[in-house]
Every structure is written in C-alpha cells, then in structure tokens.
Amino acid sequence: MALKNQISKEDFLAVFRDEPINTLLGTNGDNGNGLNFTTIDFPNKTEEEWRHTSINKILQHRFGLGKTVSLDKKTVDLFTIPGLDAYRLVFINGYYNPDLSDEIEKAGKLLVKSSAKVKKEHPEIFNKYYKSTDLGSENFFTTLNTAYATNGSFIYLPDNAVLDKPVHIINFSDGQDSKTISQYRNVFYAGKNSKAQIVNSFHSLTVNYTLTNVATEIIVDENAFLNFNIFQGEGDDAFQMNHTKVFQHRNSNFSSHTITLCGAIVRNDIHIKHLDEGCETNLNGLYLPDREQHFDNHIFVHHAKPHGTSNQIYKGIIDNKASAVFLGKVLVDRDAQKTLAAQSNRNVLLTKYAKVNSKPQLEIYADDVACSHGSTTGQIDKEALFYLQSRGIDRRNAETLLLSAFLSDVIENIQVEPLKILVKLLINKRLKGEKVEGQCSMIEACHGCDPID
C-alpha cells in the first residue's frame, strides 16, 4: 500500500530524463539498447524476494542528480582504513576524482581505473565485460543502474596477474545541497591464475537523505582468487541498494565479506553462479541495525557444475525497533554432483521490538551432495550473563563480551587484516557505547554508533 506523498515511477525517473547526464551508456543512457521502464516497476512486498523489505520510505523523497564536489586529501585520508596500504579509487556522488585516486595500467593491460576511463581508453575490454552477466535484468534498481550509472570502478587482471596490495574503493555521498542519488557500476575481471583483494567502502559527508545504487559484475576465471569486501557506513538517513553478480569458472575461489553498520534501508543482493567444476565460494556478513533501520541480505548460490563448495555465515545484532532480513538460497542442479554447501544465519534481538526474518533454503536436484542450512534467533544468554556478572564483571561489559564473542567467527574470517582490526574496533566501541569519530561518516548527528542500551 502506497504511503501519502509517495512519488510515482514517472516522477522518480524524470530527473534522469529531463536533466543532461553523461552515463556509461551515453547521454542520459539513450544509446539504442532498448532500456525502458514501461514493463518494469518498483519492487513491492507482493513479490517474494521483497516480501519483508518495503521501499516506501525511499519513495517519500525526490532525489536529484549528484553533483561533483571538491574534496581534499586530508578528508579522504580520514576514511582510509588505518594501516591499509592500498591502491585507492575515490568517487563522490557517483563521479570519479582522479586527483585523489591511484590508477594502475601495466603491461598485459592490468587495469585499475574508473569504468568511464576504461570505456574510453580500452573499449575492447570494456565492451567484453560490461554487461557480461544478466545483472541488469534482476529488478528495477539494476535496470536503473544499467541505464543511468555515471561511473564506477573497473578492475581488469590479465592471466597470472597478482596485485601486490589491495584496491580500496571509497564511495562518498554528499547531500548538502539536495537529496542526492548516486549510481555506480563496477566491473571486476580476474583472469586465469590471478589474485586480488578489493575493499569497497561507503560513507556520508553530510546530513540529508541520499540514495546509493550499486551494481557490481564479477568474473572469476580459472584458478583465480578474488576477495571482495563491502563496508557500509553511510549515515542513518542514507538508503543503499547494492547488487553483486559473480560468475565463477573452473577451480576459482571467490570470497565476500559484507559489514553493514549503518544506513536507513540497506539491501544487499549477492548472486553467485558456478559455471564449471571445482569452484569455491565463501560468503560472510555481519549487520547491526539500530533504531528503525532495516538491513536486508539476499544470497543466492547456484551450483551448476560438480565438485563445488559454498559456505555462508551471516550474523546480526538487532536493537531497538530495527529489523533485518536474511534470505539465503542454494540451488544444486542435477549435474552438480559432489557439491558441498552450508548456510548459517544467527541473530540476537536486544529488545522486544527488534525483528528479523530469516529464511535459509536448499533446492537440490542432485543425489550425491552434502548440504546443510540453519537459522537461530534469540536474546543474550541470561545464564552466561549471570555467570560473568558473578565473576565481578559489570552488566555492560558482560554484554559486550558476549556479543563480541557472538560475532567473532565472522570477523576472524575477514582476510584483509587492517579491515578486520577496524571492524573489531568499531563494533567494540559501539557495543560499549563509545562514540566513534571518523571512519564511518563525518555526521555528528548520525546515531548508528550511539550506545546500545
């Protein structure tokens, strides 16, 4: 049911059609690709995939196109993960800032650049991998991204390439002048026997409603290793739709770690498909919604070939009137014999108003597999809490110890060591009720790290 003052699809799209904008597909996305929105509508709760997530709050706002904003290196450095030596790509409101970024172009066409630059300078590579998955047809937001994304990150690793240090993609939202929508289209290709680590972090610079729409296409070729980390720390008036589509080839290894600490509504969709034998996928996530925030994780792993392995571990701590969703599905085709797949989703509710909808699923058509799934939701163990208090630990510290231990296995799985240390720091400070300066956002009014009572 639509809320009062909810804008229509036509009004939402008008900003893209009426104002001049250079997109990856051309001016206003009009390049003859037949992208239109006459047959696709906003996702709504009548759809199974969106049954527990409403976008009505997003549609209460009229978003304008983001503007290029000048930013100094000192400010960007505040959001650089302490101790992380990395190549850096910086974007603000959907636009690339080359002066604050570290571009790479080496022999064999190893590329770490913006998507727009790769399209201009290496069109043969861009055209081969941009829209190489069917991500653009997933839903309204991925179609919108395909039509009107202004830029994004393009990482191309030729065969046998090994990046000597991670790539840190920093995306800023600045809604100082208006409610802003930013759209990023990322493309990552890891060639045969290549290896890389990527960290994609999201931050807010001002207090205002913003919408960030991200679509990421990833191809992991034979025997390649790719580690992809998402850190979501935008302010508590920020909305984010983040969709990732991954195609894996023979004996490839893909791992993902999604850390969601703040945002009004955050939706993460990660879809994986094993295109050949021996693929391994490891997906981890943690989320800490507070107040009336809503965090949604939708995971789909498609085992289409034999001898594949996938593991999912997602954990959440939900406070106040916040809500969370976990929907994890594993599909095992008839030909995907010898598949090993495991799903685990565990949640702690800190108040009687907190809510989570958890639905791990298995759909199996092969007969020689080992697959498992499980979900638990509860409150802090009162006996464990009493035990710690009986040993002289006050209640706040006892709760912090138990909640930190609850998240510890997901945190320890983070492979980028400085990111792991930062996540530990942020979560411990938040659980202790200590204010976190910088790192997440520059918004003093953001309540994401306020004390958990």
Contents of the next structure:
Amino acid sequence: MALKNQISKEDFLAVFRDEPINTLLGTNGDNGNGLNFTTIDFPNKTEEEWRHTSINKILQHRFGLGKTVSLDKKTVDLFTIPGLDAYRLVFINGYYNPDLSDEIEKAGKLLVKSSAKVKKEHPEIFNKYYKSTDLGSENFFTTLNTAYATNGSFIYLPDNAVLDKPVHIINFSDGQDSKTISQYRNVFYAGKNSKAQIVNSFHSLTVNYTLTNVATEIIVDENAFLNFNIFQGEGDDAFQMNHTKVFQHRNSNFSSHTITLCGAIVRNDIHIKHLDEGCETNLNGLYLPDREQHFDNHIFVHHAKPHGTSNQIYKGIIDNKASAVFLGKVLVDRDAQKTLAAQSNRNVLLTKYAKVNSKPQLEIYADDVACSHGSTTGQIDKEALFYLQSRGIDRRNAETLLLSAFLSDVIENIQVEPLKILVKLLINKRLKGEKVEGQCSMIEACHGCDPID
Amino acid sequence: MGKTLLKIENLNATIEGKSILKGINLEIKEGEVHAIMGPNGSGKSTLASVLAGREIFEVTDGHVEFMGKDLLSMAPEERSREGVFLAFQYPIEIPGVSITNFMKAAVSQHREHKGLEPLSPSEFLKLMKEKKELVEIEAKLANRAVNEGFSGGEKKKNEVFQMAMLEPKLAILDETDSGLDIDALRIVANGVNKLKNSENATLVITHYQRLLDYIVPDVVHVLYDGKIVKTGGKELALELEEKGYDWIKKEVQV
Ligand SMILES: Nc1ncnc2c1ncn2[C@@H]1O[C@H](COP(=O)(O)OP(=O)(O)OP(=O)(O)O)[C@@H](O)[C@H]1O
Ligand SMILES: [Mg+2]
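Given the form predicted alone, state the structure of the form predicted together with its partner chain.
Next comes the full complex, and the chain you just saw is listed first.
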C-alpha cells in the first residue's frame, strides 16, 4: 500500500532501468534485469525489523543517479581526521575519485582499491568475496545495492598482512543539481592473522535530498583483527541506509564503532555471524539525533559456535523532536556453548518530544552460556545537575559535563586515536551548542546543531 | 560585630503542596558560627536546600538577603559564585565526571565571575594539592568520579574539600559530621576551622554536640516543625544533648 505522497516502487526503480549504467558492480551491466524486484517490496512497518523505521520520508523523492563532481584536495582535506595518517579512498555520489585517493597494490596481493577496479584487475579475488555473505538478499535496499551499486571500496589483506596505517574511506554526497542516490558496495577480506583499521566517513557537500545506500561485506579469517569505524555526518536532508554483514572465522576479532552525528534518516544494520569457535566481537555505537532526525541501529549477532564472545554498547542523546531506535538481537545456537554475550543500550532524552525505541533481545538455545542485556532511557539527572550548579557551574556547562560523562566510555573505546579525539571534540562542541564547520558535516550542508536547552 | 551576611525573613517553603518551612527568621553576621539543631524531619535540610536554590522546593513567602542582594532571585550557580556553599547531607555520585574536571569547571566560573584571570593548569593543580592536604584527602581520589564508590567519610571530606577550593562567604554544613568516626570528624572540623576568618560565616546543621566541641558556635538555634523555636548560646547545645527535644516540644505547645 502506498502512503500519502509516496512514489511507487516502479517510479523509484525507473532511474536504474532507464539510464545506461557503465560501472555496475553486480550485474555486468544488465541493468539489473536479472534481479526480480517484483517479489521484493519496500520495507514496511508491519515487518518487525522495520516497525519503528519510517522510510516514508525517503520514498517521497524520486532520486536520480548523480554525477561525479570534481573536488580539489583542499576540500577533501577539510574532511580528513586531524592527525590521522591514512590511506585514503575518495568517492563522490557513488563514483570513485582516483586523483584524491591512495591506492595500494602490493606483492602478495595486498589491495586497497575501488571495487570496480578490483573486479577488473583481479576478477578471481573479486568473485571469491563479493556476494560471499548473504547480505544481498536481506531487504529491499541491500537487494537494490546488489543490483545497481556503482562502486565501493575493496580491501584485501592476504594472510599475515598488517596494514601500517588505517584506511580512510570518504564518501561524499552532493545533490546540488538533482536529488541523488549513491550506492556503495564495499568488500573487506582480512586474511589469517592479518590486522587492519578502517574508517568510513560520510559527508554532504550541499544541503539537498540525497540517499546513500551502503552495503559492506566483511570476512574476518582465522585469528585476524579488524576494526571498522563508521562516521556519519551527512547533511540535514540526507538519507542513509548502511548495512554491514560480517562473517567471522576461528579466533577472529571484529570491532566496530558507529558514530552518527547528522543526517535526516540514518539506518545502520550490523549483522555478525560466528562461523567457528573462539570469535570475539565488540560493537559500539553513539548517536545524537537532533531536530526531527531519525537514527536507527539494528544489530544481529549470531553465535553459531562455542566459546564466542560479543559485546554491544550503544548510547544515544536524543534532542528536540528527534527519534532513535536500538534493536539488538543476540542469537545463541544450541551448539554455541560457553558463549559470553552482553548487550547494553542507554539513552538520554533531552526534551519531552524526543523518542527512543530500545529493544535488546536474547534468544538462547545453548544451556552453558553467560548472557546479559540491559536498556535504560532517561533524562538528565536533575539532582546531579543541581549538585554541579551549586558549585557555580552554569546549567549549560553542567549539562555538557554530565552528557559527555554519559558518553565517555563509548568514546574512550574508539581505537583509532585521532578519530577518538575528533569525536570527543565534535560532541563537546555539539553539547555546548557551538557550530562545527567543515568537520562533522560540510560548511554548507551543516545547519549547525541546535543548542541543547 | 561584623556586617550582616545573611538575613532571612519570614521564609515559608513547600514541597508538593506540603508546608515545610513555616516562617523562618535568621540573621548571620560576618565572623559568626551558627548551629541549627532539631529533630528529624523538622526542615533543617529543606532550609539549606532553599538557600542553595534547589528548585523542587517552592518559596511561598518571605525574603532572603545575602550580602545586600536578593538571594532567592538568583540561579543556584550565581548563589555559589556570590559565596554561598552547601555541603550536602547526602552528596550524590556523579559517574564519569572526575573531581578534577568538576573543580576545574567550578573554579574557572568562580574566577570569571570575580573578573580574575583563569588559573594556568599548573596553578590549578597546585591549588588542588594544597586543599587536598587541608582535609587530608588521598591524592588519587581526585582522579576518580565525583563520590562514586566513596565511603561515607570520603564523601563528607570531599564536600569540605570543595568548600576549601571555592572559599565561600557562607558555608552551610548539613550534617557533615554524621557517619564520621572521631578521627575523620577531627580532620573535617579542623579543615572547616582553618577556612574560618573574620569575613565569612558558617552555619552548621547537626544532631551532635561532639562536632560543636570542635566548631564552636556563637549561636545555637532549634528548628522544630518548620520554625526556629529557640535560640541560645553554645550551652543550649549541651542542654539539648542532655535532655533531648521533648521539653522544647512541650514549650512550643504551651
Ligand atoms: N524531596 C522531598 N519530597 C517530599 N518531601 C520531602 C522531600 N524532602 C524533604 N521532604 C519532607 O520535608 C520535611 C523536612 O525534611 P528535611 O529533610 O528538611 O528534615 P531535616 O530536618 O533535615 O531532617 P533530618 O534531621 O532527618 O536530616 C520532612 O517531612 C520530609 O519528609
Ligand atoms: Mg536533613
């Protein structure tokens, strides 16, 4: 059923059928005819997974494929993380910008490149890992991504490879000329005993309606360590669907930090599967929706084998009429004995209009496990506020102190030190109601966050 | 005698419509120590909270002047910067905020209010060290979150430490002695005494004479059912210790 002002699925998809697309990743340029969109529909609120995520606002727009926009290094430098020495991959509206990127290709096949290039230059590697998780069929958006993603980042770490610097993937969206959809398909493979840190940041160049649809497939092989950071600072009219699927092999370690500071509707899905024994997963998130923004985090951790560990800590501060969702599910199979799993979601609502739906869930079929979950949602502690004020600290500063204390453990967990420092700075500015230029979002794209009150 | 610091006239306050303070009159001058005693629930902490600006209490009548200014119209933080300090009966825990950061923010806002230059980091640390020694607080306590996991005694010492950092004109100590062993009591009382001078004043709320052996009051008041029903010299405290409050209750009823 189409809601008011909502365009039809056919209209939404028309752009992909009508325009010739040369850089399609998934379908060898067959314009997606191989995928059957008649049986897969827009997500709707009757589905448990989408009950609290209204995408009606997204479906009011007819998005087109954007153009690649030329960017100078100076502009891109605005979005680098101060002090972060990294290999950079830069994309605009779904297109790769080789001039602003640092590709790596080393003997032994260590690769940091665009997905399209790897497809062309190393089809055997590309085909082995692309679509090797079952992410493609999760929902409408991942299917759309599989059919029509233009490009993305491909990181391939052979066995024992240790990246000397983090990889920083910068995705810009720019809807200046028309409402633009950008689709990225990322594939990361971390070979046995390898280690790497990846930061994927999202920014808008202008304030316009854009939709960024990201699908990331991650395979962490035996004993490998992969740390993945998602930093979302797109503009106030930017929508984002971001789906990450991780397959972990024996004794591997995967950690993530999802930092959502700006965007109109942002939905993050992170699905983890432990394919073998002894895997460890640490998922961290912080989100600060403001105005009428809506930020979602959906986690699914599937413990399929024994001796696995997983931790989730997600914290949010919700301002004005904004809303947030945390849906975290841990599934422990009958075989997954000795699983240790912990889930925690805590929220602070700054106004009476702010909303949060929080639902940590455990589904356990093994009997010898230690699992815990907890969720709290509240306001700023009035008594703590008074205590600080009674020592001469004004209300605004007192609130900032309390809220940054509330987020501090999740921020301290961030492993990429320069990112941690940046996030701390941005959040402190945000809590003080100071405008942040050229860092969080783009100068023009950022309306500046409303001061808390 | 010194100048009047605090002048409370006919102060009435309620919480959730319930009348708690029923016409308090009290005047404190520079250099004085006043003690307020009284049975549980008589309104001692309420008076302290109202003076510090706790919003949950509604002032329904009366007037409070602090150094010539209308205290009740000020926000809690302004009262603090003007020189009012309340050592809480039950200091709360503030997870994630270290004492150092807390005091840094407080001291810097106090200095700004007075038109003073901010302290340099090393000056600030020196000040912290000096004041910690005054109340014999362990150095490492300052890096911990405010009151989190502190023992009762540590919490009370921490209150007096904050008082030392901010050097108030009027310190209100709400049962700062409760739950302290005799050694801790001596330390806390000595700390308070060292901060005393001819230009500030102390209002101690207590149930026990033993504190008043160390912090010797000039005036003792008895608060009962929201009113000050008796005022005397330090010997009144001894009398209360000996005889309890029943005789006062009887006097009031007559
Ligand atoms: N937050 C509150 N909500 C409702 N009633 C309160 C609150 N705080 C205090 N009261 C009531 O106000 C009255 C006075 O309490 P208050 O704490 O001022 O007494 P007190 O003299 O300090 O007692 P104590 O010696 O036990 O510390 C009591 O009846 C108490 O129940
Ligand atoms: Mg009391």
